[in-house]
Partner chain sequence: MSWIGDTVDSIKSIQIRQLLTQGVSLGMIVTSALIIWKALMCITGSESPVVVVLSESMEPGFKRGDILFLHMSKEPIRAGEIVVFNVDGREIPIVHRVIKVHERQDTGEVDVLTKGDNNPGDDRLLYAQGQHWLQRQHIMGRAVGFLPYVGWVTIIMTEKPIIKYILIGALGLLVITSKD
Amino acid sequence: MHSFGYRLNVLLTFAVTILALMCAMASLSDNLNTPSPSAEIQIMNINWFQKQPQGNDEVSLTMNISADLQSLFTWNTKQVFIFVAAEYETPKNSLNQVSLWDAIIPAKEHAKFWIHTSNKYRFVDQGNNLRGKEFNLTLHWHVMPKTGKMFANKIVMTGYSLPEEYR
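Stick to the form predicted alone and return the structure of that chain only.
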(Lines of atoms letter the chains of each structure in order from A and count residues from 1; the text may use other names and numbers.)
(Lines give C-alpha, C1' and ligand atoms only; values in the text may rest on other atoms or scores of the structure.)
Protein backbone atom coordinates (compact mmCIF):
# COMPACT_ATOMS: atom_id res chain seq x y z
CA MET A 1 0.00 0.00 0.00
CA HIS A 2 0.94 3.66 -0.29
CA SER A 3 2.35 5.55 2.63
CA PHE A 4 0.68 8.53 4.31
CA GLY A 5 3.29 10.92 2.79
CA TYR A 6 2.63 9.62 -0.71
CA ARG A 7 -1.15 10.02 -0.32
CA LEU A 8 -0.70 13.56 1.07
CA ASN A 9 1.54 14.44 -1.90
CA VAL A 10 -1.08 13.19 -4.38
CA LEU A 11 -3.83 15.14 -2.61
CA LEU A 12 -1.81 18.40 -2.51
CA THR A 13 -0.75 18.05 -6.15
CA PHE A 14 -4.37 17.53 -7.18
CA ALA A 15 -5.51 20.55 -5.12
CA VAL A 16 -2.82 22.84 -6.60
CA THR A 17 -3.68 21.64 -10.13
CA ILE A 18 -7.38 22.42 -9.58
CA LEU A 19 -6.49 25.83 -8.11
CA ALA A 20 -4.26 26.68 -11.11
CA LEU A 21 -7.02 25.58 -13.49
CA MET A 22 -9.57 27.78 -11.68
CA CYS A 23 -7.18 30.77 -11.81
CA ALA A 24 -6.66 30.27 -15.55
CA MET A 25 -10.42 30.07 -16.15
CA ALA A 26 -10.97 33.19 -14.03
CA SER A 27 -8.33 35.08 -15.96
CA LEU A 28 -9.80 34.01 -19.31
CA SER A 29 -13.32 34.99 -18.23
CA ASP A 30 -12.17 38.62 -18.00
CA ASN A 31 -11.70 38.59 -21.78
CA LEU A 32 -15.48 38.27 -22.16
CA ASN A 33 -15.98 41.73 -20.60
CA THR A 34 -16.24 44.53 -23.18
CA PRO A 35 -15.81 47.79 -21.25
CA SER A 36 -17.27 51.05 -22.54
CA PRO A 37 -15.76 53.82 -20.41
CA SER A 38 -16.48 57.48 -21.10
CA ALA A 39 -14.64 60.65 -20.14
CA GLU A 40 -14.61 64.37 -20.78
CA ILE A 41 -11.99 66.95 -19.87
CA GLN A 42 -12.61 70.68 -20.00
CA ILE A 43 -9.85 73.23 -19.58
CA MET A 44 -11.40 75.91 -17.39
CA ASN A 45 -8.40 78.24 -17.15
CA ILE A 46 -4.77 78.60 -18.09
CA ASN A 47 -3.41 79.78 -14.74
CA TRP A 48 -0.05 80.73 -16.17
CA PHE A 49 1.97 80.19 -19.29
CA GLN A 50 5.55 81.27 -18.85
CA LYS A 51 9.10 80.78 -19.98
CA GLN A 52 11.37 79.44 -17.25
CA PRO A 53 14.84 80.95 -16.69
CA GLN A 54 16.35 77.85 -18.39
CA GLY A 55 14.32 78.65 -21.52
CA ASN A 56 11.68 75.92 -21.11
CA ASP A 57 7.95 76.62 -21.46
CA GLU A 58 5.75 75.86 -18.43
CA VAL A 59 1.94 75.78 -18.25
CA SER A 60 -0.47 75.49 -15.33
CA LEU A 61 -4.04 74.45 -16.19
CA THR A 62 -7.29 74.19 -14.26
CA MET A 63 -9.40 71.30 -15.53
CA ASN A 64 -12.77 69.66 -14.98
CA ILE A 65 -12.39 65.91 -15.39
CA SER A 66 -15.51 63.77 -15.51
CA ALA A 67 -15.46 60.06 -16.22
CA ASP A 68 -17.53 56.92 -15.91
CA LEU A 69 -15.12 53.99 -15.70
CA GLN A 70 -17.47 51.55 -13.93
CA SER A 71 -17.51 49.20 -16.92
CA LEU A 72 -13.79 48.53 -16.37
CA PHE A 73 -14.57 46.76 -13.10
CA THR A 74 -15.37 43.05 -12.97
CA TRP A 75 -15.25 40.58 -10.13
CA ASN A 76 -11.52 40.17 -10.91
CA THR A 77 -10.53 43.87 -10.81
CA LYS A 78 -8.36 44.87 -7.87
CA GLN A 79 -7.94 48.55 -8.81
CA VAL A 80 -7.62 50.89 -11.79
CA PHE A 81 -4.78 53.38 -12.22
CA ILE A 82 -5.72 56.40 -14.35
CA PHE A 83 -3.78 59.40 -15.57
CA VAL A 84 -4.31 62.39 -17.85
CA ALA A 85 -1.50 63.20 -20.27
CA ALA A 86 -1.00 66.14 -22.61
CA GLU A 87 0.26 64.88 -25.98
CA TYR A 88 1.74 67.10 -28.70
CA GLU A 89 4.30 67.16 -31.51
CA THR A 90 7.49 69.20 -31.76
CA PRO A 91 10.10 69.49 -34.52
CA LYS A 92 12.41 67.15 -32.55
CA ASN A 93 9.83 64.55 -31.43
CA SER A 94 6.75 63.18 -33.14
CA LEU A 95 5.12 62.45 -29.77
CA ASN A 96 5.63 64.27 -26.48
CA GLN A 97 3.65 63.07 -23.48
CA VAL A 98 3.44 64.98 -20.20
CA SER A 99 1.50 63.49 -17.29
CA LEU A 100 -0.73 66.15 -15.71
CA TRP A 101 -2.84 64.27 -13.15
CA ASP A 102 -3.28 60.72 -11.85
CA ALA A 103 -5.36 58.70 -9.41
CA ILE A 104 -6.01 55.15 -8.24
CA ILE A 105 -9.60 53.96 -8.26
CA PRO A 106 -9.90 51.20 -5.65
CA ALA A 107 -13.51 50.14 -6.26
CA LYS A 108 -16.39 50.35 -8.73
CA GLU A 109 -18.23 52.74 -6.40
CA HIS A 110 -15.50 55.36 -6.99
CA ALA A 111 -15.26 54.84 -10.76
CA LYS A 112 -17.83 57.48 -11.68
CA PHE A 113 -16.43 60.85 -10.73
CA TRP A 114 -16.13 64.56 -11.45
CA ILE A 115 -13.15 66.56 -10.21
CA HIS A 116 -12.11 70.21 -10.51
CA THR A 117 -8.31 70.34 -10.28
CA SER A 118 -5.10 71.97 -11.44
CA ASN A 119 -2.44 69.83 -13.03
CA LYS A 120 -0.80 67.76 -10.30
CA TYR A 121 2.48 67.54 -12.21
CA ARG A 122 4.30 70.31 -14.02
CA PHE A 123 3.51 70.75 -17.73
CA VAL A 124 6.98 71.67 -18.98
CA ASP A 125 8.37 71.45 -22.51
CA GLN A 126 12.12 71.22 -22.98
CA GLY A 127 12.40 74.21 -25.22
CA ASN A 128 10.02 76.94 -26.27
CA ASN A 129 7.68 74.88 -28.44
CA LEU A 130 4.36 75.39 -26.63
CA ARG A 131 3.30 78.85 -27.82
CA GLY A 132 0.22 78.41 -30.04
CA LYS A 133 0.64 74.63 -29.88
CA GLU A 134 -2.35 72.35 -30.39
CA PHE A 135 -2.41 69.33 -28.10
CA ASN A 136 -4.54 66.37 -27.06
CA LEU A 137 -5.56 65.40 -23.56
CA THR A 138 -5.57 61.64 -23.15
CA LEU A 139 -7.09 59.68 -20.28
CA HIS A 140 -5.07 56.49 -19.87
CA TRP A 141 -6.07 53.59 -17.63
CA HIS A 142 -4.41 50.42 -16.43
CA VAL A 143 -6.69 47.73 -14.99
CA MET A 144 -4.94 45.69 -12.31
CA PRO A 145 -6.66 42.33 -11.82
CA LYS A 146 -6.59 40.09 -8.77
CA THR A 147 -5.30 37.33 -11.03
CA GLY A 148 -4.25 37.33 -14.66
CA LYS A 149 -2.86 39.80 -17.13
CA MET A 150 -3.02 43.58 -16.62
CA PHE A 151 -4.46 45.57 -19.52
CA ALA A 152 -4.43 49.22 -20.53
CA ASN A 153 -6.27 51.54 -22.89
CA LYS A 154 -7.02 55.22 -23.38
CA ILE A 155 -9.48 57.86 -24.57
CA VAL A 156 -7.98 60.67 -26.68
CA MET A 157 -9.66 64.08 -26.57
CA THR A 158 -8.58 66.55 -29.26
CA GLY A 159 -9.02 70.24 -29.96
CA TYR A 160 -7.02 71.95 -27.22
CA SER A 161 -4.53 74.75 -27.89
CA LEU A 162 -2.26 77.02 -25.92
CA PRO A 163 -2.10 80.82 -26.39
CA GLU A 164 0.39 82.50 -28.73
CA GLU A 165 1.80 84.71 -25.96
CA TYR A 166 3.14 84.03 -22.46
CA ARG A 167 0.97 85.12 -19.52
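Having gone through the form predicted alone, I am curious about the other one (the form predicted in complex with the partner chain); can you provide its structure?
The following holds one chain only.
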Protein backbone atom coordinates (compact mmCIF):
# COMPACT_ATOMS: atom_id res chain seq x y z
CA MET A 1 0.00 0.00 0.00
CA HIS A 2 2.85 2.33 0.78
CA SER A 3 5.30 0.91 -1.72
CA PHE A 4 7.66 3.13 -3.66
CA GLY A 5 5.86 2.47 -6.92
CA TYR A 6 2.49 3.38 -5.50
CA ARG A 7 3.74 6.63 -4.00
CA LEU A 8 5.47 7.60 -7.25
CA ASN A 9 2.28 6.93 -9.17
CA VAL A 10 0.15 9.10 -6.89
CA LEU A 11 2.74 11.88 -6.86
CA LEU A 12 3.02 11.98 -10.64
CA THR A 13 -0.74 11.93 -11.17
CA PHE A 14 -1.21 14.75 -8.69
CA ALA A 15 1.59 16.80 -10.25
CA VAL A 16 0.19 16.42 -13.77
CA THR A 17 -3.32 17.34 -12.62
CA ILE A 18 -2.10 20.47 -10.84
CA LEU A 19 -0.03 21.47 -13.88
CA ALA A 20 -3.02 21.08 -16.18
CA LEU A 21 -5.13 23.14 -13.77
CA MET A 22 -2.55 25.93 -13.67
CA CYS A 23 -2.34 26.05 -17.47
CA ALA A 24 -6.14 26.30 -17.68
CA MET A 25 -6.24 29.10 -15.11
CA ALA A 26 -3.47 30.99 -16.88
CA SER A 27 -5.43 30.78 -20.09
CA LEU A 28 -8.68 31.88 -18.42
CA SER A 29 -6.97 34.90 -16.89
CA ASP A 30 -6.44 36.22 -20.40
CA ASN A 31 -10.20 36.79 -20.65
CA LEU A 32 -10.00 39.43 -17.91
CA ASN A 33 -7.91 41.66 -20.14
CA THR A 34 -9.84 44.22 -22.23
CA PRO A 35 -7.57 45.42 -25.00
CA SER A 36 -7.84 48.87 -26.62
CA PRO A 37 -5.40 48.94 -29.50
CA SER A 38 -5.10 51.70 -32.07
CA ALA A 39 -3.44 51.93 -35.46
CA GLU A 40 -3.03 54.19 -38.46
CA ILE A 41 -1.76 53.41 -41.94
CA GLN A 42 -0.87 55.91 -44.64
CA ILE A 43 0.06 55.02 -48.17
CA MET A 44 3.03 57.21 -48.95
CA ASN A 45 3.60 56.15 -52.54
CA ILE A 46 2.49 53.75 -55.25
CA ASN A 47 5.88 52.61 -56.52
CA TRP A 48 4.60 50.80 -59.58
CA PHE A 49 1.41 49.20 -60.90
CA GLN A 50 1.73 46.70 -63.74
CA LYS A 51 -0.03 43.82 -65.42
CA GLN A 52 2.10 40.68 -65.21
CA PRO A 53 2.72 38.41 -68.24
CA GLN A 54 0.29 35.83 -66.79
CA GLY A 55 -2.45 38.47 -66.80
CA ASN A 56 -2.56 39.31 -63.10
CA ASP A 57 -2.31 42.86 -61.81
CA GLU A 58 0.46 43.64 -59.37
CA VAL A 59 1.08 46.70 -57.18
CA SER A 60 4.06 47.79 -55.16
CA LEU A 61 3.43 50.42 -52.51
CA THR A 62 5.16 52.09 -49.59
CA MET A 63 3.28 52.51 -46.33
CA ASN A 64 3.67 54.33 -43.05
CA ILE A 65 2.32 52.10 -40.28
CA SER A 66 1.96 53.36 -36.72
CA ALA A 67 0.24 51.44 -33.94
CA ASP A 68 -0.14 51.16 -30.18
CA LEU A 69 -0.82 47.54 -29.24
CA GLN A 70 0.48 47.58 -25.66
CA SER A 71 -2.94 46.82 -24.16
CA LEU A 72 -2.96 43.39 -25.85
CA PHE A 73 -0.15 42.04 -23.68
CA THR A 74 -0.87 40.09 -20.50
CA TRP A 75 1.46 38.13 -18.25
CA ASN A 76 0.49 35.01 -20.22
CA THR A 77 1.45 36.48 -23.61
CA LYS A 78 4.43 35.05 -25.44
CA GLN A 79 4.25 37.23 -28.54
CA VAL A 80 1.81 39.10 -30.75
CA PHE A 81 1.88 38.43 -34.48
CA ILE A 82 0.57 41.32 -36.56
CA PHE A 83 0.00 41.72 -40.24
CA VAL A 84 -1.49 44.26 -42.62
CA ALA A 85 -3.80 42.93 -45.32
CA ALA A 86 -5.47 44.62 -48.24
CA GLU A 87 -9.12 43.57 -48.59
CA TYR A 88 -11.19 44.22 -51.67
CA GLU A 89 -13.93 42.78 -53.87
CA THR A 90 -13.81 41.89 -57.56
CA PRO A 91 -16.48 40.64 -59.99
CA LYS A 92 -15.07 37.10 -59.74
CA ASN A 93 -14.21 37.03 -56.03
CA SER A 94 -16.51 38.18 -53.23
CA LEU A 95 -13.52 38.63 -50.93
CA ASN A 96 -9.81 38.97 -51.53
CA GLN A 97 -7.41 39.26 -48.64
CA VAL A 98 -3.76 39.80 -49.51
CA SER A 99 -1.21 40.09 -46.72
CA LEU A 100 1.22 42.91 -47.44
CA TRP A 101 3.43 43.02 -44.35
CA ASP A 102 3.78 41.21 -41.06
CA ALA A 103 5.86 41.37 -37.90
CA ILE A 104 6.31 39.64 -34.58
CA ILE A 105 6.13 41.75 -31.42
CA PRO A 106 7.96 39.82 -28.72
CA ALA A 107 7.32 42.14 -25.77
CA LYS A 108 5.14 44.99 -24.55
CA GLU A 109 7.94 47.55 -24.94
CA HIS A 110 8.01 46.97 -28.69
CA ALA A 111 4.24 47.18 -29.10
CA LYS A 112 4.11 50.94 -29.71
CA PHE A 113 5.86 51.55 -32.99
CA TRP A 114 6.10 53.42 -36.25
CA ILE A 115 7.49 51.92 -39.45
CA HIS A 116 8.03 53.10 -42.99
CA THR A 117 8.12 50.12 -45.34
CA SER A 118 7.26 48.80 -48.76
CA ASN A 119 5.09 45.72 -49.01
CA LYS A 120 6.88 42.60 -47.85
CA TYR A 121 4.67 40.27 -49.85
CA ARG A 122 3.56 40.79 -53.43
CA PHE A 123 0.17 42.39 -53.90
CA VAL A 124 -1.09 40.29 -56.81
CA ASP A 125 -4.71 39.96 -57.92
CA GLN A 126 -6.37 36.92 -59.47
CA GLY A 127 -7.03 38.72 -62.72
CA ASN A 128 -6.68 42.33 -63.75
CA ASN A 129 -9.30 44.10 -61.67
CA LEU A 130 -7.15 46.49 -59.68
CA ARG A 131 -7.32 49.69 -61.75
CA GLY A 132 -9.14 52.33 -59.74
CA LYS A 133 -10.00 49.70 -57.12
CA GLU A 134 -11.06 50.86 -53.67
CA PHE A 135 -9.77 48.71 -50.85
CA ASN A 136 -9.55 48.46 -47.07
CA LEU A 137 -6.36 48.03 -45.13
CA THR A 138 -6.81 45.88 -42.04
CA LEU A 139 -4.31 45.50 -39.25
CA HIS A 140 -4.78 42.00 -37.81
CA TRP A 141 -3.23 40.79 -34.58
CA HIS A 142 -2.90 37.28 -33.19
CA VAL A 143 -2.05 37.03 -29.50
CA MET A 144 -0.06 33.84 -28.87
CA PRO A 145 -0.08 32.86 -25.20
CA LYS A 146 2.51 31.05 -23.15
CA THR A 147 -0.16 28.39 -22.70
CA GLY A 148 -3.80 28.11 -23.71
CA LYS A 149 -6.23 29.82 -26.03
CA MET A 150 -5.09 32.21 -28.76
CA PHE A 151 -6.96 35.44 -29.50
CA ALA A 152 -7.19 37.22 -32.82
CA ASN A 153 -8.87 40.43 -33.91
CA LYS A 154 -8.43 43.32 -36.32
CA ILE A 155 -8.89 47.03 -37.06
CA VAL A 156 -10.37 47.90 -40.45
CA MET A 157 -9.30 51.14 -42.12
CA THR A 158 -11.28 52.14 -45.17
CA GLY A 159 -10.89 54.68 -47.90
CA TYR A 160 -7.81 53.61 -49.83
CA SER A 161 -7.78 53.31 -53.60
CA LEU A 162 -5.46 52.40 -56.43
CA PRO A 163 -4.71 54.58 -59.49
CA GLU A 164 -6.94 54.40 -62.55
CA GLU A 165 -4.04 53.65 -64.91
CA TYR A 166 -0.97 51.43 -64.83
CA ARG A 167 2.28 53.17 -64.08
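Numbering follows the first chain given and starts at 1. The term rigid core refers to the maximal set of C-alpha atoms that superpose within 1.5 Å between the two forms. Quantities reported herein were computed from a predicted structural model and do not represent experimental measurements.
Chemist: Comparing between the two forms on the rigid core, is the C-alpha shift at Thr13 2 Å or larger?
Modeler: Yes: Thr13 shifts by at least 2 Å between the two forms.
Chemist: Rigid core superposed, CA of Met150 - does it shift 2 Å or more between the two forms?
Modeler: Moves: no, less than 2 Å.
Chemist: To one decimal place, what C-alpha displacement in Å is found for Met22 between the two forms with the rigid core superposed?
Modeler: Reported C-alpha shift between the two forms: 2.5 Å at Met22.
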